[in-house]
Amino acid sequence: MTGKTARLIFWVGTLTSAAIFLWQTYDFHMQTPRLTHTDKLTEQVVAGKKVWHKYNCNDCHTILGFGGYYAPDMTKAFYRLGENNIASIVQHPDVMYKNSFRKMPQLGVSETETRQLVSFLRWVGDIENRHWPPQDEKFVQAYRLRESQPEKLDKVHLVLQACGGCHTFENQGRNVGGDLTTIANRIPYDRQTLINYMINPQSVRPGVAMPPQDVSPQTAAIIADFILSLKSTKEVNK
């Protein structure tokens, strides 16, 4: 290869390489506010951003790839554990996990801050980032289905969707609250009585830890008759 050859290749590549690379930039930024949905950056989202940076979550949480890997990832959190999950848990972790191997510190965030960070991560959640965290998308799909179309959901997706991010059911979901199997046999509750009790735990048992679900009275339902027909297979066993 003559010296003439090697420049003009290394000129031809290093070009190539670099007006790849430049157009790419240029479509990710073209293409950021779709992905990213910044017309739903609201003021309530900004703040949301600033009570994670100022309570530094990322140490032990990832977001997007980035922060510590002690806790979980909390860029699908919104659809993992809904609402009222991650309200109790930032505001009341003691109580949460306290029959739980995993810890969180209790970090003094207001009732304002913490609505503020649930916008915050409902609004990363919605980040079109291909699918991440790949064993979350579950919990996405199941969310958007839930309420819409519930009977393209089977029921232990559906169940899963609304109580895994606290309950277990056959080694999935989070051991939190307990295993759904070992809660159906335990509890007295008629079908009734569980569906108020998912939708406002307070009015059944005052001062259980369990918060409010973010679940329509349909679905509670669906999720009642499930958990109960876990309580009469094994009756039925016996």
The other form holds:
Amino acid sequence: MTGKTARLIFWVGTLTSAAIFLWQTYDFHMQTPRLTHTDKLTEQVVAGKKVWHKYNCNDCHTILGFGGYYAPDMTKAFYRLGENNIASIVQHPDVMYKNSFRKMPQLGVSETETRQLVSFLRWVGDIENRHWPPQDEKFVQAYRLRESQPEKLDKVHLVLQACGGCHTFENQGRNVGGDLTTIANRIPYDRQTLINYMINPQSVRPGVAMPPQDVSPQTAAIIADFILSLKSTKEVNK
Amino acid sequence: MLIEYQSQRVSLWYFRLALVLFILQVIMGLWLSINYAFTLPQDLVNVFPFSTAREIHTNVLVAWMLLGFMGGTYYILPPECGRDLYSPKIAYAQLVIFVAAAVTAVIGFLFGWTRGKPLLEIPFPLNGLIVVAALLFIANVAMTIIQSKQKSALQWMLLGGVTFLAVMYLFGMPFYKNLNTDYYYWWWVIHLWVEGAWEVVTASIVAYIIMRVTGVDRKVVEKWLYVETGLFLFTGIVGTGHHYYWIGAPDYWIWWGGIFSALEPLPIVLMVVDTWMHVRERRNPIVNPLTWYYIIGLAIYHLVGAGLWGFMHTLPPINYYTHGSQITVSHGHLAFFGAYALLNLTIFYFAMPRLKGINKYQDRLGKWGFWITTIGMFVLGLVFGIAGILQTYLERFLDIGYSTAHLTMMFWFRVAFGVGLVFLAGVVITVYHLFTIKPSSIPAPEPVVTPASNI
Ligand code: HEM
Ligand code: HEM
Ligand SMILES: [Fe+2]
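Since we've got the form predicted alone here, give me the form predicted together with its partner chain too.
Expanding to the full complex; the earlier chain stays at the top.
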């Protein structure tokens, strides 16, 4: 090979790749509004992104798979946890992770900032990113189904979607507030009290740590039936 | 005299500071592994969270890498240009600004002063200082080259590489409202650095060192340099797409990113081949075997950490499961260490003895350092890799939940901590050896061709 050929390889290689890349960058900007729903990218979402940066969440949690790998990915966190759970975790990590083997720091995020963060995460969850991460896809599906037709949804999925952020069932979900089967066998409530409890825990048991759940009365009813059914199975078994 | 120009001396302070930061970086790495290995008390986590330690670990890493590149450039430029640096004063001023910004940044992190953007956390005012330092550096390099009577391809490649590096940094600085656009340009910094600009700088510096120590003809070395950098940039630029699979980018990235990035190991293979050929065809005898360990170690480790480990998870169907997991960490460590930590150590072992007027140095301790760090990091990479395979298999493939998957990690990070301690010992030995390097009592073999005949 002559020196001239070598130089040619350098220039042709570099310039073709750069040209393709720049064209793709142009196209990326053209398509981003569709793929990330920029019409829903409100001031509130941007404020949430600033909160996300301010507390350096991204150096423990990945988002879109980037960042620190110490804590769960946040891309679909809105679907996995829901608004209330996110708020409780962000504001009281010491309580939420009391029994966890990994701790989240108390960051001092304010009430307003928490709302902004939730809006940001809700918007991020809608980015059309080919269903990544794989493990959270079930939560996205469950959320979408729950929104449209609660009756037809596989009950376990529904319950875990709503309660799995703090309760476990058959080893699924996060154990902060106890296992649902254990709870079912402990509680003395009837169906309606249980529904009230979910929607506003303080109304039934003042002082309890569980936050109010953002579920419709119909969904709450399905969950209540499910939990009460766990109780009866146990008794029958005995 | 072993150095031809007085102004080459400015590089010594770059190297010394880089080595000190290297130790600090590794200590932070150990602290990170403790965070994984044990349950820490909430009160400690509140004041010194993982996130803060991680930004120190990674920013200090980047800082010492850049110090090594800049020092290395200042060291090789005068003999390559046949004249002193344009201005040693600028070189020192730039060093002071850069280090002041880096130190302030680390202290700021401890108090929560951060941009909260992974790997690029340095707040805006300090970024301003870094830009000033970079501009001074590039101006100094450019003026030295422009005013020199000797022109070479290597000079221009080096200048091109550092300019490319500096320009890419700018894309990480604005605030982007849209998260996907934010990460799109984040990779212009991270990816186009490690798989673009830094490769160009590496190829140029390695070409220079090999030419110097082997006495191989300049024409041959520069031909390889053109082909390698050409292939690096051809595959690496469009290869950026291997980070755009899951960020909400158009579908064709799956193909363009997958195919181009799968070709990225090719130029690295070429680098191994040409290093090997130049060693075999060397015209000068080997004076310092340890410098050679580093040159060859760099070539092979670069291929393993970046080429092999990178290739393993670059194809979309695999990356879907491995993306953002401990497998990424495994690759990040082996690649950064294999390509850039070893490049810097190669530069230090080439330049530091000469700066002290030593031709042949005592290398017994340094050899221990070499073997402990290289093997230590390889084992560390394997441990991260095992943790990563378990994580992806349990969490993403079997889908049995985050907690269960991550509980297994406590064990593997205890192992990582142990291995990390050994690695740290190797780093301390290496740094100590470089700081106290002494002439060997064994006479050095006479060179056959003088370096000047290459120019
Ligand atoms: C005792 C040695 C070391 C240990 C135990 C260690 C440990 C760690 C840990 C636990 C992380 C965080 C991963 C996460 O976010 O979950 C990390 C990140 C990182 N470390 Fe180290 N480290 C060590 C040395 C090094 C060295 C020598 C280098 C480079 C030459 C390096 C480069 C990096 C990089 C680039 C990251 C970011 C990785 C990414 O974003 O994927 N580390 N390290
Ligand atoms: C010396 C060169 C290289 C260095 C220093 C390097 C370093 C890194 C680092 C630190 C990351 C993690 C970034 C983050 O998310 O925080 C990364 C990611 C990645 N690298 Fe490299 N890399 C190099 C070369 C390569 C090559 C040649 C390939 C492909 C053949 C490659 C493939 C990848 C892929 C696919 C990812 C994304 C992993 C994921 O999806 O999480 N890398 N690299
Ligand atoms: Fe990359």
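Numbering follows the first chain given and starts at 1. The structure displayed is predicted, hence computed values, not measured ones.
Q) Among 32, 140, 191, 56, which is located at the hinge of the rigid-part motion between these two forms? A) For the motion described, the hinge option is 32.
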